[in-house]
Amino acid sequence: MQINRVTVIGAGIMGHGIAEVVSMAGFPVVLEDAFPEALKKAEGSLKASLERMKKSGKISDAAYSEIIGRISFSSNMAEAVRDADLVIEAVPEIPDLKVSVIKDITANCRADAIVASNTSNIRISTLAGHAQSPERVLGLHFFNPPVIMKLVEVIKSDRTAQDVFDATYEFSKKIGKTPIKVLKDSPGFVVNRINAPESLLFCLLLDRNMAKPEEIDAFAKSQGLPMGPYELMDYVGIDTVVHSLEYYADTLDKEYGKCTYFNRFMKSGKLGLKSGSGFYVWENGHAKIPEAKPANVLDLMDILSVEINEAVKIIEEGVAQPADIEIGVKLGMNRPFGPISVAEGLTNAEIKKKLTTLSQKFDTKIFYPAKSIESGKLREVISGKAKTPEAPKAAETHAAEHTEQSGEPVRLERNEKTRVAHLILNNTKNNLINSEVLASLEKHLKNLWNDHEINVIIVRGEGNNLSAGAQLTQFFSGPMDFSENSRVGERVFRLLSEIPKITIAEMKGFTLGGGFELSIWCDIRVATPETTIGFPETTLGLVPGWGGSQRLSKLLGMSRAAYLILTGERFDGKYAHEIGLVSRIFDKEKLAEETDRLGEELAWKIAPVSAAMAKKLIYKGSEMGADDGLEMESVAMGLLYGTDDLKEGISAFLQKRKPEYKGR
């Protein structure tokens, strides 16, 4: 099943966003409104957003006029969906209005045309069940702005043909988007399901005048959050979160109703941004909130238990599977961390308390602990390993599926030719490292350390960077948590002086931090004159906690190194290679294929067997007396001596040959 033309109805924000992005991906699409003001605002809209990308570089003149031509414009409903292989409806959230709008689209478009519905929260069945084929309609939730957010929700109603539902996931991916499967067509779906709780936990806080918003939203902002609580709904609509609540309450659980405060705003016409003022007074777009203390009336695992909780639920019932929540919430709520990851620092039993603590405090049974939680059986529902009745068989196969999706967060790329792998550092903008990134480079190393066809290894990053250091929004539940994650970096990154093979740090752009600390516990370290190189972690607070603080004593002096750490100052590739820690400099331009013929070469020139030995002469010698070390230096000699290694080493030697060692 192909997609090749769109039409998107309703030239609002999220239609003509939506059709941006489908035209900017190379499809071309018809941007359907019944009014033709409405269209007009919307084609202005479109080049508006086009002509910032233009003038940021990120796309060129003739792309423009290319996007531009894809996209046309149409005030009639017949015409514009007559061709089309998939309609995306994305008409105000009124489920009367979407419900006339499937009819219409399903009279009018081919039989075997997909109709999707960008619903936010409104079940997919109740919209499918008024349409000509409910086997072709399904849920295509994109996120606001649609050229900028990276998250769609495709979700499967009832009734929804299976491969509907996997044609339309692929062309998700195909216009540059990341999908997750919402698996049961449930209110809210992922994203805004998880939130319902926390909106009438923040309304209920309200209810009984346990603090004002601002005081809230300054305790959320004490928690590294860039927009409170209230500021967040004053800038989506207040009457978009009371719609939300009471359409909650009718399909989910009648105590969403139990939110009053916030009817009460909406009723006296203060929406928020849209209506110039709600919680705050909104001036050019920006509140105005009033200085207050952060509030004391709840902390940060009150609202991470919610959702956990409401995740866990979602597992339940079948609606999705774990790794696609913690991309959900990750990328639909521009969060470091989802419901998940936190769950998984988090004890079963602290949890379960706080939810019944809440549900106590609150008096809802929304609040009260999941029937995983409170049966102790957090961790198994979290894994994925649960066979919930509803979607047994995605339990087992979604992990494998989502790692396909997303890739590794650390890429390997070996080359049996050359005998060198590269270890490709991979996340976010400044290959930031965390939990993930220790993971894959870990598993990554434990595979090559036993594979003879690989002699060197090179670690680099993806882009203009190594790393800026380490991802400091990763969720910690405590200090013995903290002090964990610690630890296993230093195990990890230890790996790379220990592992039998060469290693490698090619260091450009931002080497900072944990990338610094990366970068020194490899045996050669290349870099360009302008790579950028420091610990900051104690202008931070912090100490350089994966070794750096033992290591870089050790390859430079405890002078130098304290004056580095103590001071938090950043030096250049120039300055590193002047005081020994950096062993070539290369061209900016040419550092990547500079670094690939130091790796090809020694790979090649080195004997496998002497370079795993010299690295544990030097590396442990360094760490213990002179008369051991030289004991130890005269037992490896006895051991190379019969080794194949050496006597090809000699022959090519005699033989003025290069040679051909086996690692043996």
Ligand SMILES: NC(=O)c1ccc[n+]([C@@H]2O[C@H](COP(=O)([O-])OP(=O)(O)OC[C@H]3O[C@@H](n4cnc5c(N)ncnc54)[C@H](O)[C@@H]3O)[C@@H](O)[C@H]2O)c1
Given for the second form:
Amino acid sequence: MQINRVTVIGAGIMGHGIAEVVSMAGFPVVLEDAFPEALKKAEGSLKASLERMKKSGKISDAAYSEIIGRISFSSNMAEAVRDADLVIEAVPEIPDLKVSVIKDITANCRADAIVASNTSNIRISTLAGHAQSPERVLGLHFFNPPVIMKLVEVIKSDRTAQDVFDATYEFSKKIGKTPIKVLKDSPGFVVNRINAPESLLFCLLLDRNMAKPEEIDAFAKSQGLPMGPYELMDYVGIDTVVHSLEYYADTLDKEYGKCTYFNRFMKSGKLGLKSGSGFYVWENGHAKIPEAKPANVLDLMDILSVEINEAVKIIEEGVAQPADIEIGVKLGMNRPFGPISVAEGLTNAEIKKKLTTLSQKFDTKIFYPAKSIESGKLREVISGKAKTPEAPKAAETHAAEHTEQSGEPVRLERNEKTRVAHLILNNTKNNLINSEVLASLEKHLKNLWNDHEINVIIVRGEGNNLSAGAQLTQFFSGPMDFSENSRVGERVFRLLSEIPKITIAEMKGFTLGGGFELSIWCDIRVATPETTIGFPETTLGLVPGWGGSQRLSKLLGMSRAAYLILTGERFDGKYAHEIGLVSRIFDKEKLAEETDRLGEELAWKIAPVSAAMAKKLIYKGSEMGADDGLEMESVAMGLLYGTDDLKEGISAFLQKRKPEYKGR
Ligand SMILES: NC(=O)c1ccc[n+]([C@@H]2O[C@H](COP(=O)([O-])OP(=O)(O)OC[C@H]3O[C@@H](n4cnc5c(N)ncnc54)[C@H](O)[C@@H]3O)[C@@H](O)[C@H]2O)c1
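Alternate state requested, the form predicted together with the named molecule (shown: the form predicted alone):
Next comes the full complex, this chain leading.
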């Protein structure tokens, strides 16, 4: 199913922007509007936008003419849709109007054309119900302004055909957008649905006279949000917010109708930017926000918990997969993190407590914890592992394209024959380290601790990198939380030096920041000449916080450690070998093979009891005075004297055979 010719119905704010995006991607597009003056305005806005791009050097003079040349304007719907492969309707958000427009489109377009609605909230199934071929109708929700916002939600109705969905999804990529899959038709889809309970919360705050808009906005900005919620609602239009809440009250939960405070603004014509005033007075496109102290009636966790709760409900209902929700909120709300990564940094218990309190405080069940949070299954749900009653089949979702995590983020592979275990990082393309990776690593190391079949552990990364570092987009609720994350990383990485087995870090590709720290806690490091190593933390306003600031100087001495940490300089495996950080250097193509060979050799050659004792003597000894260290060494010798491994080692040596150590 090829999409080449596109028609956009409705040349307003969204319609003209969508036509611009489509034409910029090289597709011919017809822009239709029932009102000629709207078409004229759209043409002016389109040209002004392209002029701006031309001036800033984003497009050439030739490209400008080509883009304009591909757009034709029409006020005849039947003609406009006749040859289209894809028709996108962007008429006002009035259900009856949309139903009749979609009916008209499907009556006039080709039988095999795809018909998409840019509705913000209305269920596609409701709109498609009256179409001639509902299976060819779906949602294609752009964000404002379409030229800038990368996100589109591709929405399946109860009846949308899979090939229609797939073709539209692929087309969205061709026009330079990042599509997410909305697999089940829900009011508000993903991003607006996650916003819905927040709108209610902000309405209730004013309704109960708990704070002024400027105080809440000052608070939101103090927490790093790009725009305060009331400024944003003014920008979007208070009428839009009111209509959305009314629609959610009808379709999702009648408690969305609980707060009517915003309706008063709407009734008095205060709609925000478009009417010149709303919560604030607007001048030259900017809100005049009175100076205010940040409100203290809520904290960031309240807002984020409400978002997480709605995200969990969406997953439970099978509307979208966690990875798509994360991308949707990040791109749709211009945030550095979405609700899934925020939830990863919090416990089920704290979110549940927050939501229960909010639900009681505002007397609404909308904030009450979702089923999975109520039953302590937050982790399973956000990792996509929980069986939700209506969750879409994996084959249907294709979520793997975005999936930053599939299965466990660290895989354990143990081989009793070779006595070598592999811990393989498998989290995102660059094996970024987050709290889930740490938890998984800790679990495996604890399981391996008394595993007498395993003598050597190789830490490896799936793909081309060991690890490019910590996942910086992970959310932390405050300094204590961030500090705790550092403590957890230190504790887990340290296990690699304490575990009574030889640990080998296979440093390849990017081995940066947290990935570099992971490797320096191992006993032995191997690399390729090309491995890229370094501590970029100080260039980001951080310090190596998983033991790197302490351990590197133990390995390399203070001078080298200070240089590498204070310059943030990247260096290669060859240099790492020269300064003794890396013990063996292997060709890139043979890295895994040679590392395994080394591991297998040490696994039979080195007596496990000796490895365990030697590690203690080296690492603990480096923290004590020479006398104590030497005393510890002689005690260790005494302990080794009675072991089976010592007897076996000596008799194998005398008999010129391979020893068979038991670790006793
Ligand atoms: N504005 C936003 O921020 C935004 C963001 C995402 C999605 N949307 C959705 O996009 C759609 C359009 O919103 P908008 O903000 O562009 O609205 P708009 O009012 O700016 O534009 C709507 C256009 O549709 C035209 N129109 C009305 N009836 C028509 C008909 N029968 N046939 C052809 N044209 C007709 C109007 O003349 C107008 O030009 C809505 O569904 C809205 O919810 C809006």
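Keep in mind that what you see is a predicted model, and the values were worked out from it rather than measured. Under this definition, the rigid core comprises the largest set of C-alpha atoms superposing within 1.5 Å between the forms. Numbering follows the first chain given and starts at 1.
After superposition on the rigid core, the Cα atom of Gly26 is displaced by less than 2 Å between the two forms.
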